[in-house]
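One chain comes next, on its own, written out as structure tokens in the form predicted alone.
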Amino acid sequence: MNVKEAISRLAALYPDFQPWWEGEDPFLVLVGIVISQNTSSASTRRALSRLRERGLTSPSAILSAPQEEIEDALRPAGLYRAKARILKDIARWAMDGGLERVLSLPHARAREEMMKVRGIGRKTADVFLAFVASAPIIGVDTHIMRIGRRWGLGTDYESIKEALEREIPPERRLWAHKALISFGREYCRARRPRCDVCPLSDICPKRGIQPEL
């Protein structure tokens, strides 16, 4: 797959985007990334709104709130029990100065430190550091993982991340992260990918895509 050509074409489709995290407290950005796992953007926004309505926007507020209250706020985003437990762990870590520490570290070291916290994996750490610390890295979510496999860039998180970062300049990686997610939702879908109208169909190897019967 010619990644440079693919990214060039995506730039015409998705020239820019409005960052939702600008002006947000880093802790709330991290909360939003956790909530967004395995759910839609609309459901993430609803859950965040419910947290705000209940005043659950700081580490201390989340730590002091009953587990059931956090679960109820997160209910629109699904997996609300697991996500509520993760938010409690992250809040405890943040109260201990974890956020300030990682934001003062080099990106690679910050990633390692974040991944020591239960509930923070590679994708959550990478997306947070790209959004909040301007780290020149691409977080590989489920959409980007699917696209990377179909493009033949690799089979796991790190191989796809490295393949994309080799071809995409550091200053374009945050945009590319958002553009690839949009492309995955609109064209390169998990079920019934829209290959017939995809702007990359002529250069895509389409690996793993089963033909329609």
Given for the second form:
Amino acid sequence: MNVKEAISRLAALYPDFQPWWEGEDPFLVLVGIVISQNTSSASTRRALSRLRERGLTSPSAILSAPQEEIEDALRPAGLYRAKARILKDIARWAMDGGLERVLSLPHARAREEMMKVRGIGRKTADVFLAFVASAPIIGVDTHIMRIGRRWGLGTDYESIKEALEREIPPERRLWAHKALISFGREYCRARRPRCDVCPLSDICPKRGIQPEL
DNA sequence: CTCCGGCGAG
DNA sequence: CTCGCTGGAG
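Can you swap the form predicted alone for the form predicted together with the DNA?
The next block holds the full complex; its first chain is the one shown before.
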């Protein structure tokens, strides 16, 4: 796949976007990314607003709230027991200065530090650092993973991430991350990909046929 | 590899 | 009804 050509076409399709985390507290951004794990954006937004309604927006508020109350707020997002536990863990971590410390480290080391926290994996760390630390990193979510495989860029997280970063300049990676996700949602879907109307079908290795990828 | 999970699309 | 969602842990 000619990634540069693909990205240039996506630029026409998705000119720009308003980051939802703009001016947002880094802790809340992390909370949002955790809630979004394997969860649709609509469900994520619902859970986030339920947290706000209950005033559960700071590390101290989350730490002092009953586990059950957090679980209830997160219920619409699914995986709510695990996520409530993760929020407790990152709240403790943030209050111990972990979050602040990570924001002062080089991106590679910040990533390692974050991934020591239970519930923060490579994708959550990558996306967080890209969002709030301006790290030129393309976090590979489920959409980008699927697209990367269909484009023949690799089969695992790191290889797809590296292949994309090799073709996309640092200052465009944040945009590309978002654009690829939008493209994945609208065209390169997991189920029933819309190859017939896809603006990239003529340069896609998969063309119109849809293998089980 | 399996589990966690409510929820919307088809 | 099934599948998959800006995943991660065990």
